[in-house]
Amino acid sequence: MRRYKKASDIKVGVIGYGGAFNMGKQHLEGCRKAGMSPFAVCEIDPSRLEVARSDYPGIETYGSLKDMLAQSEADLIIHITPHNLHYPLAAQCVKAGRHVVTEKPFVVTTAEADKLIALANKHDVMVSTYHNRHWDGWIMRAVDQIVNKKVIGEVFRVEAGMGGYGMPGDWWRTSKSISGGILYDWGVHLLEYALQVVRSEVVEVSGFAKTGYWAAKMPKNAPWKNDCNEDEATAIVRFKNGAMINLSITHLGSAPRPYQIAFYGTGGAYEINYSQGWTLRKPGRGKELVEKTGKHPASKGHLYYQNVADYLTGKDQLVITPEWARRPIHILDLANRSAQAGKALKAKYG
């Protein structure tokens, strides 16, 4: 694999400079703060290319990936596109000898992950996905407390979930064929958090889904009416050491969740609410419970691109390897297929 003398030698391109969340600029700024060089933008909307030129005077701009790969010297290409495009576009870049970072989720299916990893090995390039939340303050503290200090003993169950009550939005993330399903957007974050704490191999996954409620209430001309995500979906993951994860994402959540992710162990529980902080619950004498609460440490998501720059300059090992990125995708893929088959499915990758 090609290594670079210094981070500034790494020329960075992004595919997608759309207006939603202004993520194109966010990624290029993250790369620049890590010492890498914003170099090219590929975007199908000409007006957004004008924005990119304004944000980065002199930057190369392209209306198609084909032109970018043919004409640009970008070394690292970041994919900020709908989920179903992650694999086909990333594969084109890898075949052209470019390093690749995809937005989350990595890809949509296990088969796509396998093919992309094989292509990266064949063409000797780096492939990763933007798991910047790997360094969120709440999970960094949880890993330290639960894994290193074992404050709740042996973890045997993880409960995780997001959502509320209401019709999904009018955009591509509502499309099952584009997004992969309701579990993929926030579910991939929650699974990546949980996998940092549960240090065991995945054995099997069971998926459950409620579908059709919101699709039936959409207007006849709604673009996602016949291709709507699940109203609610659940993935139950069983591990070799006996631990389990219960993940649920919903648009039918009538009761608010007190936390987004909670770890239960033989000596207590550790709950994480993103906005309110952490709660440690420990058994006391009789029915008494000892509770401690606190604020989350600051997140350090900038370390993602710092690690990529350090890896490509030979200073460090890659943290978010494609094999690591494949783990939550494999779980989500199995949950999708399990819900359709009505039975648990064995895991190929632990």
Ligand SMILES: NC(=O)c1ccc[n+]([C@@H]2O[C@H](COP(=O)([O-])OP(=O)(O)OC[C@H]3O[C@@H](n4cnc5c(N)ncnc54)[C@H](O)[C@@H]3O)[C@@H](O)[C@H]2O)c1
Second form
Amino acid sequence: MRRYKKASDIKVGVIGYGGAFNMGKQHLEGCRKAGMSPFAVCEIDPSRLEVARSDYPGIETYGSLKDMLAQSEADLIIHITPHNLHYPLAAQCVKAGRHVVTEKPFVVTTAEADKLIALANKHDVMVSTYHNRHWDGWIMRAVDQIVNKKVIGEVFRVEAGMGGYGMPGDWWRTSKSISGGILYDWGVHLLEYALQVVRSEVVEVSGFAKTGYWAAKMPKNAPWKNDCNEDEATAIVRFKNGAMINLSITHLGSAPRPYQIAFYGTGGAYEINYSQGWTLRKPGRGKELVEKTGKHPASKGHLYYQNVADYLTGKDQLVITPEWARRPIHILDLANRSAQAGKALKAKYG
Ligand SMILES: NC(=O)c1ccc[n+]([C@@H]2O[C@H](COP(=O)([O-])OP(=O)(O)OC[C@H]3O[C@@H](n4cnc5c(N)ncnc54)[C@H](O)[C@@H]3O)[C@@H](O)[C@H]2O)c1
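Structure of the form predicted in complex with the named molecule, given the form predicted on its own:
Time for the whole complex; same chain goes first.
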């Protein structure tokens, strides 16, 4: 694999400079802070290319990936596009010998993950996924407390979920064929958190989906009416050590959740509420449970690109390998197919 003498030798291009969260700038700034060089932007929306030019005067800009690959010397290409484009665009870049980072989710299906990993091996390039939330303060503390210090004993159940009650937004995230489904946005983050704590192989996944409620209420000409995500979807994951994850994302959530993710163990429970902090409940001397709460430590998402730069300059191992990024995708893919089949499906990858 091509390695670089120093991080600044790594020229970075992005595909997708969208306006929803201004992620293109976040990525290029992350790369710059890690010592790499923002170099090129590819966007099909000319107005967003204008924004990129004003953010980075002199940066190369392209209206198509074909042109970018033909004309640009970008070494590392970051994919910040709707989910269904991650695989086909990343595959083109890998075939052109470029290193690739996709935004989360890595890709949509296990088959796409397998093909992209095989291509990366064949062309000897790096493929990784921007799991910046791997370094969120709340999960780093939870891993330290639960995995290293074993404060809640043996973890046997993880409950994770987000969402509220209401019509899904009028954007591509609401399209099943573009997004992959309701579980693919925040669900992939929650699974990536949970997999850091449950250190066992996935055995099987059951998926459940409630569909059609919000689609029926959309106006006739609404773009996502006939291609709408589930109103609510659930993935229940069985692990070899007996533990389970129960992940649910909803647009029909009429009862507020007190936490986004909670870990239950033989010696207590550890809950994470993003805005309020962590809660640890453990048995006291009598029958009562003793509760401790605290604020989350600061997040260190910048370590993602620091690790990529260190990997490409031969100083460190890659943390978010494509095989790691495939794990939540495999679970989501199985959940999706299981919901359609109405039965649990065995995992191909633990
Ligand atoms: N890690 C995080 O915390 C985080 C936060 C927000 C979004 N995301 C992810 O970032 C990705 C993009 O989401 P977004 O909110 O920025 O969406 P967005 O709609 O704001 O931006 C997507 C951009 O891709 C462009 N695009 C589409 N097809 C293209 C093509 N063929 N070539 C070049 N550009 C093309 C669109 O014109 C658009 O500007 C998704 O994978 C999303 O899940 C991650």
